[in-house]
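This document opens with one chain alone, in structure tokens, the form predicted on its own.
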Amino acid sequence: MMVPAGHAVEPSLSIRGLSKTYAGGVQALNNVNINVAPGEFLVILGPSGAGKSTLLRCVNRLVEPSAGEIFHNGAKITGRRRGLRAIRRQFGMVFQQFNLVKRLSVLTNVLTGRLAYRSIWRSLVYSFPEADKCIAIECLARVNMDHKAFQRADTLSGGEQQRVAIARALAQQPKVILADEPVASLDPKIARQVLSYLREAAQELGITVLCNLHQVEYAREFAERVVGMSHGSVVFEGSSLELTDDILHRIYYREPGEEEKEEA
């Protein structure tokens, strides 16, 4: 098992031989192997259709892989049905489309990150104790949105909504944040602000982050390490400084089987 350079500790996440084939024979993942160090900000870089979203959904158990295993802090989390709620509680999600409840306040949206810790009846009526409200306000302050805690979510700009979504993930107090194209719909200035908030909060709290991106410039600017994916396979793993034109061609323009032909 390879551990990223400079990290002599057990990986926070270990993805081993992960494959996923959907109905109809569409292979989204092909023998993916990735280790992620505790507290690392890892960017998974690749075009649409590379398998990035499927990978994150396998990690948080929204999708069951066809083969392979995933370990979190040394414990296997794939193939388990019992304790699934507790497993998912460890993984906060940040989506491209924000997924806020527009008619609810900013604060209530962030509080939904605490639902995994509450009973079903409390979840149904959005009933939260004061301790949860304090956590939510602290998380909003981390992304400079606490002053809008009582506004409706649908009054916010796109960048503000994504900052609220990050606060919601932080309120879950996860060990890992999975961010799936979190800035795809934002302009460059706002995108950089959102990625900065995500990286800073994760660093300060020691949270491991897997962030799917297709924009090379953001990967170079924010990633501690980059995993490049193409057609469901890992085709690059290394520092953002190593993203040469040849590597980028391999990530974005490689055809299925191209590397095999070159090696032959």
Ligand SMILES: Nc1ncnc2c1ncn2[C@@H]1O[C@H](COP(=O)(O)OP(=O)(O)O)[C@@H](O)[C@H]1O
Second form
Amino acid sequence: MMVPAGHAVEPSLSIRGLSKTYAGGVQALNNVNINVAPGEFLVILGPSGAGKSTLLRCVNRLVEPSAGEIFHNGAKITGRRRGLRAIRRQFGMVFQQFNLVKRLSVLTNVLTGRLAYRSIWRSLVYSFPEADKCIAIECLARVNMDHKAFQRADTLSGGEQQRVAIARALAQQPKVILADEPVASLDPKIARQVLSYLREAAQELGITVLCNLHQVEYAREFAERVVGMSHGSVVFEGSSLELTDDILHRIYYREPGEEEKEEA
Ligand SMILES: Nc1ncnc2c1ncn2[C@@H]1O[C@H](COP(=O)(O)OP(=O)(O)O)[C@@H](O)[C@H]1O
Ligand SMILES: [Mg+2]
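With the form predicted on its own done, generate the form predicted together with this ligand in the same format.
Every chain and every other molecule in the complex is listed next, the one we just looked at coming first.
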């Protein structure tokens, strides 16, 4: 999102000094500091094991950080148990494996994005008000899937399932979308389509999007800004144009024997 010069804008997300050591001693995050502007499409780039998923799970409060804090629109969201449901409502999730309910229709899957706003009994019987159905159809139209609203989810291709998963996240009307390797299971043409829809969510709807990727070429093509991670640390932060060979080496290269050294 463009901000007039001289006007500091409050970050949508502010991640400060975030560390996570899992039981068993793996340090997945090591003093991570990232600010994300409202409506920004930010790519977190790094090899497998870099800590990308752990970072998103800390934001969504599925993983408890060992140290550090996360703020959303200036309010601290870590270190509290109360109001978790309200916090999670602000964060839509998109996963590598789509996570649709196979036996339900496309529309009902998208409607589950509205459940954060509805009572338990409604969610048990999948009963939704008309207003929610309008929202769901609108969100399906955004990803060009409204024509398949009544088809069963398990009859769709992978790319179509991921578009429905994006519609489900949009139906939640979140402030932030957290996408964890959303295109890792898709072929390149479909992957680019899915990333375009995620970028549109940021650019057209002003939703802040954090998108984990391990493929450099997609980061180059789609990211406004890239955060490069290696071994739980941020080792690069800048425009995708700055992803030189040197920087990529820093993100992807693992010293021989480094793992043993770290665990010692
Ligand atoms: N629940 C867990 N328990 C123990 N170790 C974990 C757990 N989840 C992830 N890890 C470890 O933390 C490190 C970072 O993992 P992850 O956040 O999944 O990285 P990425 O998403 O970049 O592949 C890895 O070494 C991984 O094995
Ligand atoms: Mg991961």
